[in-house]
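Next comes just one chain, in structure tokens: the form predicted alone.
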Amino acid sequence: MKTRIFAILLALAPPGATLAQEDAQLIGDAERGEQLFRQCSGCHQIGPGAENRAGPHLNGIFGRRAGSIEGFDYSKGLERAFQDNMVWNIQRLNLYLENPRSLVSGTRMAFRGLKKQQDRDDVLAYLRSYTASPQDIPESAPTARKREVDLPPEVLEIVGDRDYGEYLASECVTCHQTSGMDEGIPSITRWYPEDFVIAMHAYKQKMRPHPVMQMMAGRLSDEEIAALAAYFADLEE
């Protein structure tokens, strides 16, 4: 992408405010940013088509009410930050993005952040690009996701059986906790079911490097796949 975000000052500045351009700062490196939007687009897609998956489509992110995607199915915590009015600005997008759970006690989000001011900083000029008038930006890359593992259109059409997802994923819950939090293993509840599956065929073809992963994925049929991601995609909390 060659748009650079081109003043945070300038951009969030209210309708009318004058700001010398020179005065004006980048917020970080957009194409950069990019790059390290990639961990987050397992849940997350911004840009032309974006959708909802496991994470709200992240297209206008600032300026937004926080829980405010209809039809969204958020945490308790969003819905608590809905409730107060919070709206995502800067400031709150990077206590986010270094901490989720600081921010939003009870979110659903399982990241543990970015430590690094400089990478945050990326990460937001790259979301940044994709809220001023985004139809505006023709540079703007589709960001269609190319898939981890190229999967028959069957097997994706698959409707799992929640029930028998649910008899399987007694050893699955184990490790993973039935709440969304991580505690160290990554959250899989709410998961879009087509990710979910992905994710465990990636595993399968040992695309992914987690050997108990492997063992456990390899141990599934399609249909059994297809069962555990319906049963996780709308577990309650």
The other form holds:
Amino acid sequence: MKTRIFAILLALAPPGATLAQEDAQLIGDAERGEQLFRQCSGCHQIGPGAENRAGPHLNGIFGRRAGSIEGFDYSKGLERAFQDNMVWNIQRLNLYLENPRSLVSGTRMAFRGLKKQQDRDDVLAYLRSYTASPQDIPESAPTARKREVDLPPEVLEIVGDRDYGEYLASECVTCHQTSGMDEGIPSITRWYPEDFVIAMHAYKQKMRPHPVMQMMAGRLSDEEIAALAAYFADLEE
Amino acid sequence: MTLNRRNFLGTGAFAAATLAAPMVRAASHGKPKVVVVGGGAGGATAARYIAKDSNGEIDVTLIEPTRMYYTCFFSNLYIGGFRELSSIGHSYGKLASEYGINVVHDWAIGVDRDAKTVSLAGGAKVPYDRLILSPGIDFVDGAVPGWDLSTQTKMPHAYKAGTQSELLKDQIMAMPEGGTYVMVAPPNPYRCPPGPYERVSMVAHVLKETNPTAKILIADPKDKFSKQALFEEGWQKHYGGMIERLGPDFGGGNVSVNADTMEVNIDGEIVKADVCNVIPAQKAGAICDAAALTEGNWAPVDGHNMQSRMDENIYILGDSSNQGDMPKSGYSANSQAKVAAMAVRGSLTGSRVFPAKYSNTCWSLIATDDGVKVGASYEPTDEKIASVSSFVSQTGEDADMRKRTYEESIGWYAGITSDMFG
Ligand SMILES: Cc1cc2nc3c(=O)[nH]c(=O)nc-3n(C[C@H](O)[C@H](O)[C@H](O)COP(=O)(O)OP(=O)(O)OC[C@H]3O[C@@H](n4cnc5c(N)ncnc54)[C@H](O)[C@@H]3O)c2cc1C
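Target state, the form predicted in complex with its partner chain; input state, the form predicted alone:
In what comes next, the whole complex appears, and the chain from above leads the way.
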């Protein structure tokens, strides 16, 4: 993908744009970034048709004003960044990916951070391919996530009983923190309910490998999974 | 079973009983009162959940003698040098200030089940509508001849964390070069099945660094033990030649000690110990006996809700309870506490009661970044809490997976302690 984008950039580049092209190429390996981005995809979508989930969609993130997507319920931290007129440039995104809370205290993005510069570069290269010129390139591969497991529509349509979800969730929060902290054990708060349901069924069907989660999900009924999804979707810190 | 709103409430004898007697009012006509004895994995969780979920409709009193609770979980990691002792100490401040729990630092010394009061060492009597007991373990008298509580300073058990853990660690650090650490392991059932073996791993880890010619000897009354293949593989890999275990075939079950001479008699053979870690046979916390709620060493409960089989107003959680297949672990106690909290609330305020589900996972650290785990999920039957599915780490796993397992345990520790203490 990297080589293709670079080639297309060259073809489209106006005269005198060599420097910019080199910068674009130097960010990192977008293909590897796409792999790494799976960690982010529980909360963020990117690519054609990307929508806001637990986190805002990331199309056009380079140069976007922080906290600026209409209708998305930002944390206080990002609202502050918006007021401060913070714009996502490569340096800020780099810092944010390294440790979200060190750049925006109070952000809900409870991600442990990518500690290696190479990993951050590669993810940034991937994000970059959906901002500015690359997004207009027709050949650019669609990256909207495919569902991991196929579920009948009636399973996805179950409206979870939030109270029951709250009781069932008491089992989850022995390990997963309600604050959304993401250390050793991933955060499960504020997921888009459908993503939550799909992930749990993926464990249940043993498509996802983790034995504890396979065991936990394995004994949950469709209704129980929906109840948990409903509870965690709007859990506040 | 597929659950829906219709059959939530219809499942199990207990749910029916709850429906039959909602909205119990306290004798004093005030708010219903719940008293929790023991602020550990079971008690702190139960107190917090009842206070948090009852929206002020229930008065919760937590009776716990210590001001700082040191978790047994991760106390072995302290011995191994992976944690500071202060990092496993937790205070009750938030339970009082954020959840409005009345935290009383005292010992419960008796329960008057007719009058429904708990008497405290300080002289007070605390009334309850429902009582939750989660006092952990005490030791069986005479289980290891020559050892009793008066010798626990010379031969620490470190099976209640805090001072005992510190003592054991200091003794290990002060071992002479090439000295011998002896562990007298407990018979089943006991608190934390992998606990003694995780401890041996952690002791080996520090000794390898500070005193590599030292030896570890385990006298064990059990034929086999939790995660045995994983521990043995790890010991071979990381601490080759340092650890020896004598099972019952080699007299490991026939042990007496002499704390004055620091001698351990294993089936007639005398071993001189530099450190002797005696973990005696265990029984329910003494308050369960005092309240006449035990049968043998443990307190029998109904697995649907953790209610004592001897008194419907009393619930018994964690290590003290005889519930069935769940191991005596912090994770189990925490899991049971949530079921009991829901049942207690339901019986006092008529709040919704859902069918019980329980689970457990126990992580153990074998060496730096080498973590393993075992776990199971459980459901109640009329006889007991029964295991329904389980998993265990595999031997030969790659280093990355073992490291992730260890990192997971750190996440779990943060999760469970905030679930207990807020
Ligand atoms: C070395 C070791 C390692 C362990 N590792 C793990 C692990 O990795 N994972 C895991 O899940 N579990 C682990 N455990 C087990 C875990 O610590 C216990 O199973 C758990 O603490 C049991 O909870 P509990 O509520 O029954 O008792 P406790 O947590 O012991 O709480 C009992 C409380 O009651 C108080 N109390 C006792 N009597 C009275 C009284 N009469 N009046 C008032 N208060 C009283 C005590 O002061 C104490 O605070 C480990 C245990 C040990 C020893």
